[in-house]
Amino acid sequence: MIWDQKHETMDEAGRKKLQGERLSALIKRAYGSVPFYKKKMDELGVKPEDIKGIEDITKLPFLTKTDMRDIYPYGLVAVPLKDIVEIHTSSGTTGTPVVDAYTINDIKIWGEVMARTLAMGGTTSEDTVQNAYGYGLFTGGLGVHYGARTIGANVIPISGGNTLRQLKTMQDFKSTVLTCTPSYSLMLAEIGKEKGIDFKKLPLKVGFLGAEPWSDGMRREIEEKLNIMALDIYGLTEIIGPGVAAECECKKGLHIFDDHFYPEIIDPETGEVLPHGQKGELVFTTLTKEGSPVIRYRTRDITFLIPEKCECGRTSIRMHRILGRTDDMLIIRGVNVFPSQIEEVLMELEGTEPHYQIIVERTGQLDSIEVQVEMTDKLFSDEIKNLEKEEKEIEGALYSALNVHAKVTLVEPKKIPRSEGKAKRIIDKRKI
């Protein structure tokens, strides 16, 4: 189901014209009202009148998370503070949080792009949305909430955690739509199975899962265990929250709502813009954001863009699911390793559960990785020699995919810590 026919199916010429007009207006506003942007542009010798179309975006400076932290809290706000109606921030667990400030129009746009997201999985006003993303400063909960309300669906604002209550709510209120992280959906499936819940007998039909990278292998696992269609959604606090991009039922990349959020792919080392189809760092510009607009924000997410028209009829550019992040990429003996690569291999194997952790250590000058993987109950009951054989087979499969050796340790069922939010995949013990 297409929510916004006009903007989701625009022809290329119309889309580029709209993007150019919105970019030009954005730069005029930002230059005139945000001293940070004026200083950055002046340093490059760029003036608002130099930005005539979307192709001129490469003349503009990049924005980084460090920049946003340096001007915390209101350094990017482009309107009088009396016009700000809501504020969200990142967790701040790795430093000063980044701030996203919203005007009433920003909240309306947020509801609209999240309505597009939910509609991609068939959500209508007849549905009951069980929203298990966290409410509060984290953008996930309220973003989904605004989208569900825009569609007219019944939204249950249950927030994250309290798994037994989640399962009871799912049964009692006949939830048809689930929104949470992919790892938490597997936790719901696991605990539900232990409690004797047959998900095939529930009306649950679709899950909108995001906030962490996940693989197609994990998707298959989720769809089988929860008996749903699992769709990837993408967003980040710095841009607006969830609602930046989402998969449709074709599952062939995430449609970026590029009438509001203009994407680029750059070489993370040089900053050079890369052609469509080439993997690099994702960069976004918020074409319509009023409260705290961002210009060429470096997300640190690794992906590539897919320009071809989708079978669903939407014409917006798509992005491949996130392959990893420049800041969670591990460099092991000169080889780039992403957790998503490891997950993809593990999901193809029998005898293991979709729960794993990557332990990184340094001995002398050499780095090494160990992958701890949970066994199924069936494999756990096998003899030691069979377990050792299984470990060697997994090590071989990982080496073929990564081109670097990873020690594999099979651990007993339920040994890997579960998360009610984003799963912690990497434990880095190196002193660097």
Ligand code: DLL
Given for the second form:
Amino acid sequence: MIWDQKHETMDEAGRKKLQGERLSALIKRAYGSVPFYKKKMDELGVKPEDIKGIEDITKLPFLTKTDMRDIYPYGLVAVPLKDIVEIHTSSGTTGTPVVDAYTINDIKIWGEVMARTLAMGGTTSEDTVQNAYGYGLFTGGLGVHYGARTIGANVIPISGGNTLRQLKTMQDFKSTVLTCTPSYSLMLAEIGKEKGIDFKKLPLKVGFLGAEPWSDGMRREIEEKLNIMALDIYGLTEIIGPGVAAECECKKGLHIFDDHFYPEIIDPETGEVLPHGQKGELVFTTLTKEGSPVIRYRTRDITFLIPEKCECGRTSIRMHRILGRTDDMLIIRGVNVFPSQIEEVLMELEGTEPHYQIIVERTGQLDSIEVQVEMTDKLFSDEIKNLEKEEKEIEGALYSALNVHAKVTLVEPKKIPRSEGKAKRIIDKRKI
Ligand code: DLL
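Instead of the form predicted on its own shown above, give the structure for the form predicted together with the named molecule, please.
The complete assembly is shown below, putting the previous chain first.
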């Protein structure tokens, strides 16, 4: 179901015109009210009048995470503080958190883009949404909440964690929609199975899963174990939270809500804008945001854009699911590897569970990785020599797919820590 026919199915010329008008209004606003943007534009010799259409976006300076931290907390705010009605921040586990400050209109737009997201998987006012993203400064909980509210669905604001209560709630209230991270959905499946829950008998039909990288192989596991359709949803605090892009039922890339969030792909080394279809760093400009507008923000996420029209009828540009982050890329003996590529390989194998961790170490100048992956109960009860054989086979599969030697260790079932939010896939011993 398409929530916003007008904006989601615009023709190319109409979309470009709207984007251009919104960009030029945004730049006037940002230049006039955010000293940080004025200074950056003045340094480059760009004036608001130079931005007439969307193609002029390349004249503008980039914004980085470091910039956002330097101007913490209110440095990007473009309206009087009395007009800010809500703030969210990133977790700040890796440094000063980044802040998103919303006006009432920003919250309304958030509700709209999240309604588009939930409608992609068929959510209507008849549905009961079990929202297991964390509520609080994290954007997941409230973002989904506003979307479900906009649709008029019944939302259960259960937040993350407390798995037994999640499972009871799912059964008692007959939840039809689940929203949480992909890794947490697997934990629900696992504990549910242990408790004897038959997901085929529950009315749960769709999951909107995101906030962390995952693969198509992981999707297959989740869909099978929970008996749902699992769709990928993407977003980040700096831009709005969830509601930046989402998959439709075709599952062929995520539709970017590009009437609000304009995407570009750049070469992370040179900053050069790359043509559609080429892999690079995703950059976003918030065309309509009032509270803390973001101009050409370098997300550090790696993907490519898919301009062709989707079978679902939406005309917005799509992006491939996130392939990795520039700061998560491992360089193992000269080969670039993203954890998601390792996950793709692991998900194809028999005898293993979708729970793994990658341990990175440095010996001398060289980085090496060990992949710890859980074996199934069946394999666990097998003979040692079979385990060793399986480890060698996985090492071989990783080598032929990625050209990288990784030591593989099969670990006993339930050994890898489970996650209620974003899973920690990499243990980087180089930094410890
Ligand atoms: O994770 C917002 C969100 C909440 C998205 C709920 C989807 C669902 P942050 O905590 O600021 O915001 O983290 C943003 O998480 O730059 C990506 O690296 C990663 N990320 C988010 N969604 C996906 C996804 C929320 N679907 C950072 N696939 C982003 C891969 C994702 N990575």
